[in-house]
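Okay, so here's just one chain, in structure tokens, the form predicted alone.
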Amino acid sequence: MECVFGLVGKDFALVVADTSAVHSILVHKSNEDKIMLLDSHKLMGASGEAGDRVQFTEYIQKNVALYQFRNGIPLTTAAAANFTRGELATALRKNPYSVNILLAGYDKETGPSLYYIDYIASVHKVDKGAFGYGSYFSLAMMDRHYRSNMSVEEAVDLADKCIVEIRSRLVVAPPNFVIKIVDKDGAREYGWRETIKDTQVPAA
């Protein structure tokens, strides 16, 4: 039952994500971090099978870094975009991916933007974008209240709307949330939605 989705705002992007690694009917933890930091303006939400998942997201994460190293400047938003599209059509032909994307990110000369890339290799720019179940009432949410000139805090108040709705109406809801924002001043972890704390257990 996983939740994905993530809005552009007046000079930032957010994404939110749940922390639930899950298997069949067994919760394995409850504060998987699915969102990657590409690089110091980017940020990688993805859902999907969890083998795929990280590896795919660590593949681009590392080609992404291997192309700055190489050429000295970093991809933008948009190309690294184009770059994600092209890696899951290569491998839509032989080994695909169930992985499906949101990429936000900041570029000093386009500003922030979000892109939603699908598991079949389809990628748009969007101001507002869900996967995953919780996407049916995070999105309507967002077409109730989303503006596109919205502050940091409207957009928090917002993305806190769709959590509450995700909880109160799904029937296997994710208990935890991590929203992350990228803006001029790079992308960073905003703060945890928690209801549920992962226990540790006594050594023996």
The other form holds:
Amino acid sequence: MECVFGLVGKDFALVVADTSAVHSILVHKSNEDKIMLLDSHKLMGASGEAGDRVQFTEYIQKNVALYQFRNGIPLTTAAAANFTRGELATALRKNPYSVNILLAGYDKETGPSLYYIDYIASVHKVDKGAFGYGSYFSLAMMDRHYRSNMSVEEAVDLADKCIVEIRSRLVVAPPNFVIKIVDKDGAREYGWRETIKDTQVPAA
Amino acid sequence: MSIFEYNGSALVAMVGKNCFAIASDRRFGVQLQTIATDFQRIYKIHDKVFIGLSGLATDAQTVYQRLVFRHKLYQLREERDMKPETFASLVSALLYEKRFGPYFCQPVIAGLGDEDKPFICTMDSIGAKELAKDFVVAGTASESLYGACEAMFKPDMEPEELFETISQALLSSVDRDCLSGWGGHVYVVTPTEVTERILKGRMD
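Form predicted alone done, so how does the form predicted together with its partner chain look?
Up next: the whole complex, starting with the chain shown before.
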């Protein structure tokens, strides 16, 4: 029931993910951040098996950092997407990762981009993408309302529309979502959309 | 569901008078869901050899990357481009290497050989070459494509007529297949030029 979706706007890209960590019928937590900052200008929203998701995205994050240390310049979004695909493809017939990824990034030369990377390592550059059961609602919503070169307000509005659809139509809809944005100023958290707040446990 | 039908595809290549045409559909889907409608299935290896890869998208991307690598090495060593017959043998050998754990893709190879004689062939996922003098097909829409091509094909067509014939054969076949379609991508190659055209068909 994990929902990840993303879209490209005018000089920015947006990725939205739900924040529930679920095992079978139990919700462990409702504020699990599934969108990782790969570097200053890249976001990786991931959905799939919990262990694979964390392990694989951290592995990609550390390798992206290593490239920058070794070569002095950061990877482009396309290069990071192809590197991710390569790792998934190599592991596919040995020890496959069950992680679906939406990689969003901003490059000075080419602007914003979004890559859809399947768990079986199919990669495609897209303007809008989504994974999970939520994709049936969010993709349809984006097909209807998306235009190229949307402003941040319009894009977040569209993301909110998708979240409303998921909440109202998905049987086990996740309660909380996080929105992250990447543009020329970098990758950062934009906001949360919460309906359930985790209670704070007092420190012992 | 068969692994070859996971992504859905349609590919056809036809021989004309001193020219060939190779065409594909543009859908990138995951079973019943369409992810993108601008997926590239036909790749240029060099000016006179094109390969289309149908079947599982991740394996098509992997096989394409491996073939480009092998061809670039060949170009460095031999200081010339590969002939289409040689390239077909390379693809066949590459696929048979994985005989007991195959790549789930079916290539369609088209090229201009010695004296610009058109060459087309297809093979199954383990590299069994199928040479033909008229047309070859692959993908989920292959059965429809066989029928359409058999009905519409004439030998020794000029490039313009060949383009019309291959386009009509492709569009009418993918309209009967739910897993392929969303437009067409046609390359018509003569000894002097390569024409690339996008077809607009039924977008469903």
